[in-house]
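So this first bit is one chain, no partners, the form predicted alone, shown in structure tokens.
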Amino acid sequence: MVSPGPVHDSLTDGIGATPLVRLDRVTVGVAAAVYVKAEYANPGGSVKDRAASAMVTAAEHDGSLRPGGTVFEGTSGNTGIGLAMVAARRGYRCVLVVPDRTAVEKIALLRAYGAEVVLTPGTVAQHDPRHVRRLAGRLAAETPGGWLADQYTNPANPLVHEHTTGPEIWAQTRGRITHLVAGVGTGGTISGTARHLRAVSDGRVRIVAADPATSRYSGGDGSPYTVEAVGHYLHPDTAVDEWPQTYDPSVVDEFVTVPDGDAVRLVRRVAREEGLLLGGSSGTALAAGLRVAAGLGEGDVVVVIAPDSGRAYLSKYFDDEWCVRLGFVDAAEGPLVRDVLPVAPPGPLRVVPAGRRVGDVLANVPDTGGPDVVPVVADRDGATAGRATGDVVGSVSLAGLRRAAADDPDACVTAHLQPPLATVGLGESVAAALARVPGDGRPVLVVADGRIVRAVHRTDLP
């Protein structure tokens, strides 16, 4: 007999209830029952429908939302998604402020909505007035019935997780879940899911944090990733690290790290084998779980949180030449570009760190014989091991701040700033790399997993 759906008054009614999925082809070898909490099930596709609609909820009792009110947001998409998709509902104006790095289909969906899109530079410090958060703030503070949701500080972000999202998964695994994992965010997520499961369960529910491998959350330095919507970013020039108030770490039990490279694989590995199509934050958040399902036994239930869909990724995650650009994946047909390049760099990776004084670079910059012109990356120390791509703001002649020092050994590396470098992946066949990498006499880094590994001459591509 079939079962009919149910019947809502309003799309907003159809957030929550999202199916539990159980995995059998990635989990092969695994003893313990591993499970997708579908999130992209949401009508706006993702997690951040709960939040979205809870703040505007609460905003309305409130009275700080009122009719023909605009909300604002700061936001990499997808608790932008669902603010424009409860603004659009319920009539008011919605206008979010994006960092230039987001994917095009997130955007895209925004502006589907009706929502008004603000573009901002994705990697500036948290002080900058160009941030997301700062900008949204200011532009909504400046706005007459202007209303900022703020989910970084907005105490119904964690609390509709508590109330919906955890009891859901306790009653879908009938109380047999054994380890929750997901990534942090916001946090609000994790924290509120985690406050229901660890109380109904008298504590036995163990809470598992995915976390990209940079991120702060985890202890890590805090450079860019390539997985959006999960972890904590720190820019070099960040005065006070400030972290969200909604995500309270002490309902952290672990922290599993996931390098950008098995997240991207993994979800590209699940579309295919799975048929889940998934973001690169669920990527992140599985790859953990799988790796903490491992280590379990057969009464063991493993319940992974899945932010968001893949159909907001399908330029990136999903798009062969972006992953193979990144040496995320290697190219069908080769040679490649592994395969061509001498054995050994002949040093460690220069780069020069952004903001400082010319004459301190040439002072701390090894003379490793390597080539002349260098990336400039945004760093507090210049450190050369595996910079991410989303480091690098330039490049910079030694030899031509050589010649500057002589005459202003004071002045800023980037007063000296010159183009990017041009890329290839370390798995992109020679005969593309070489149709895209200009003949102009300067390096290519060579890219793994979205991080440059090092610097080789054009000649090095025979």
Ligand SMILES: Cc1ncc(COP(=O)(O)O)c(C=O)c1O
Contents of the next structure:
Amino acid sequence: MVSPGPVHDSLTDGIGATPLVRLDRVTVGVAAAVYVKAEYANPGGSVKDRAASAMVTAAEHDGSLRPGGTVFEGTSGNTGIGLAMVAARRGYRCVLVVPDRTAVEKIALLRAYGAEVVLTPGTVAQHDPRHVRRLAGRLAAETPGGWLADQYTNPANPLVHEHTTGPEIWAQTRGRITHLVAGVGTGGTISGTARHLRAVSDGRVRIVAADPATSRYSGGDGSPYTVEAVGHYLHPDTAVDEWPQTYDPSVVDEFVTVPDGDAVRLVRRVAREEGLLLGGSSGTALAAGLRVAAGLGEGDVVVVIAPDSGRAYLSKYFDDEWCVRLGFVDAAEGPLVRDVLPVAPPGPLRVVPAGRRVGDVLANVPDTGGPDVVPVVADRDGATAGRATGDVVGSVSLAGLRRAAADDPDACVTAHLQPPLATVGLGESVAAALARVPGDGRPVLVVADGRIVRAVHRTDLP
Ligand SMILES: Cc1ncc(COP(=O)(O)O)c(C=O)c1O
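Previous: the form predicted alone; requested now: the form predicted together with this ligand:
Every component of the complex follows; first up is the chain already shown.
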């Protein structure tokens, strides 16, 4: 019997009712059932279609968005795609402010729907006027008929998940779900879905939040991570760390933190073994789901929300060269950088925090040997486990600083800033690394899982 599929009057009728897909390859040895809620099956390609259409509909009902109006939003992409799609269908102009590190495919997609895209730096403090949300808010306020969707405060965002995503999962598992696993961006998905599942199960369903390892939500240092659209990054200059009003931390029973490398390697594996092409934040959620499922029994049912597809990340997680350069995977042919590195230096990686006095820096830099030119990184309390490449603002010569200190020890180190050092992946082929890195006598930073682990002389790579 052929299942004909639905016929819709409007594309917004096609949002939701996404499939639940059981995994059976990457779950070998796991007794619990693990399902993926495939949110990329929404018409705009992500979970955010739900929030976008719900926010526009609510604004039309309460009169804040009128015919001829303009939809504004600050977004890392998917909410923008949903809004651009709905705005195109309903005849609104749409202006989206997007962080500059957003995948190029997502930006092209926004433009394809006719939206206007405004790029802004992705790593500025929340109070900075260039910050994604602030800039979108200002543009909306200055535009007659402008309406700011503001997914971070808009109650329609979590509500749509309470009214649709939660009930769908409950019905699809016939009430057998025991664990919900989802990432937290605005928190709309996890908060709304969890609220419904808890209510309908008398609190039996356990809610697991999957978080990038350095995200603030689960208590990380807030340093940059690779996976897009989940977790909470903290710019070092942030005065007050504001969390989205749409995120209700009380719904979370447990956090599972996932290093970027685990998420990246898992989405690559799931594409090849399960035939499911998932985005990075789905990798974060699924890695957490598999970790939770490993400790569960046969009657348990784990549902992992997969927010979008890997199609938006072909130039990142599914690009071998990109993965090798950032130290996420090893090159096919060696010798590799990790094979030829000299024995590790005795102390931690030497870095210089930006914004400090030259005199203070020289008093605090450990004398552990290693190259004289060291990375200058964003000031960040409690940073551990290597430094994120995204925190590097440049480099500085310690010998140069010593000479400068004789004249002016109170000068800021950034007055002596040189360009950032070149990076090579820990699993990159030595030949490829040497062909790429300039022979200018400057040291080279070695990167594993997107974080700097070593500084070496280029001549250390024979
Ligand atoms: C790819 C991706 N993953 C996860 C999320 C997080 O979902 P939420 O904002 O509902 O917490 C988003 C939100 O934009 C997303 O685009």
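The structure displayed is predicted, hence computed values, not measured ones. Numbering follows the first chain given and starts at 1. Each form is matched to the other, and the largest set of C-alpha atoms that superpose within 1.5 Å is called the rigid core.
Superposed on the core, the two forms differ at Val413: its CA moves 2 Å or more between the two forms.
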